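Shown next as structure tokens: one chain only, the form predicted alone.
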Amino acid sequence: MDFSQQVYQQNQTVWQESIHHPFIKKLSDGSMTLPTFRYYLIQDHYYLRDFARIHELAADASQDQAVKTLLQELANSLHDGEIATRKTFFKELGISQQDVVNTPIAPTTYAYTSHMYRTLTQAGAPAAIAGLLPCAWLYADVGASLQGVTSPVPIFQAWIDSYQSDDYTGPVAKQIKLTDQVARQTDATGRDAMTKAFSRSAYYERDFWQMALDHQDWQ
């Protein structure tokens, strides 16, 4: 069994909790408040900035040219895809740079991104690559789980649609394949580090939803 399928199966409890989280239900049925969605988008702005950067740093740290190239391609895809979509959402909701400044990075966002930086610096590029995968894969699964669902709030539906498009799912498939390739080239100790990185990221993905519903702060 490929590494990706092993860790995917090992983390199904938290994975399903993410897919069926009240945050996703509120998006799909339209009951989420716009202030909550705005808060989520700002925190996701912080997250995606570091997420893209870690792709670039992992590319720099990798010794494999093919891995370097694909990681940079995935980083570029983020800038052209999710990050660009967020800018559109910001414009539609009137979220300004000052709004971002006035909304500090939340504890869970900080912990999640710190985990990924720490993984890269302490366990190396293979573990970092595994730690990056849950975000991309989970959002694709959320999109798949909402096939046929139409949110009554257009911007919520636009969010859902963005994770069902081929432009999103295509790079996710490449990221899964990359993770398996790296796992095959890594020794047992390295694969253990990859497993831990994947599991911890999956844990933080679930908590990111709850953070948004709670409008989490440092108080």
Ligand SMILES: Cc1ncc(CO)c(N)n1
The other form holds:
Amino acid sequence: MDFSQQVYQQNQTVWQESIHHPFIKKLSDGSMTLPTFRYYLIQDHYYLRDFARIHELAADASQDQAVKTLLQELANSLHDGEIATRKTFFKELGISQQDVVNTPIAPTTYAYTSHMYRTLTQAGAPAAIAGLLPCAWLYADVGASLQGVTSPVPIFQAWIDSYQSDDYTGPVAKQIKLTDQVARQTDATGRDAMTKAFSRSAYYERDFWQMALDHQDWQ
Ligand SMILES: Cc1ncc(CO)c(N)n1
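Given the form predicted alone above, produce the structure of the same protein in the form predicted in complex with the named molecule.
What follows is the entire complex, opening with the chain shown before.
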């Protein structure tokens, strides 16, 4: 079985807890408050910046030219796609640079992004690539699970739409293939590090939704 299918199956409990998380339910039925959505967007702004950076650092750390190129492509499509879409959300909701500066990174965002950097420095590019995979894959699954659902709040629907478009799901398929290719070139110890990195990211994905509902802080 491919590495990706194996870790996908192993992490289905936490994966389904994300897909059925109250955060997703509140987005789709429109009952989420705007302060909660704003909280999420600002934390995700911190997250996405590091997420793109880790693609670039993993590209630098990779030996294989095809892997380097694909990671750089994925980083570029993040900047052109998701990060650009979020800028329009910020504008629409009136979230300013000052609002971002005034909002500290919260514990779960801090832990999740730190996990990805730690994975890269301690276990290398293959594990870092596995740690990046749940992010896009889960959001594509969330998008697919909301097929046919229309949120009464237009900006919530715009968020949902952004994870259903081919521009988003196309690169995810490439990333799954890339991770499987890297897993095939990695020994058993390396694959074990890849498995751990994937599981921990899947765990933090679920906690990220809860962080936003709780407006988690450092108190
Ligand atoms: C926390 C988190 N995970 C994944 C994605 C999708 O790239 C995102 N925007 N935020």
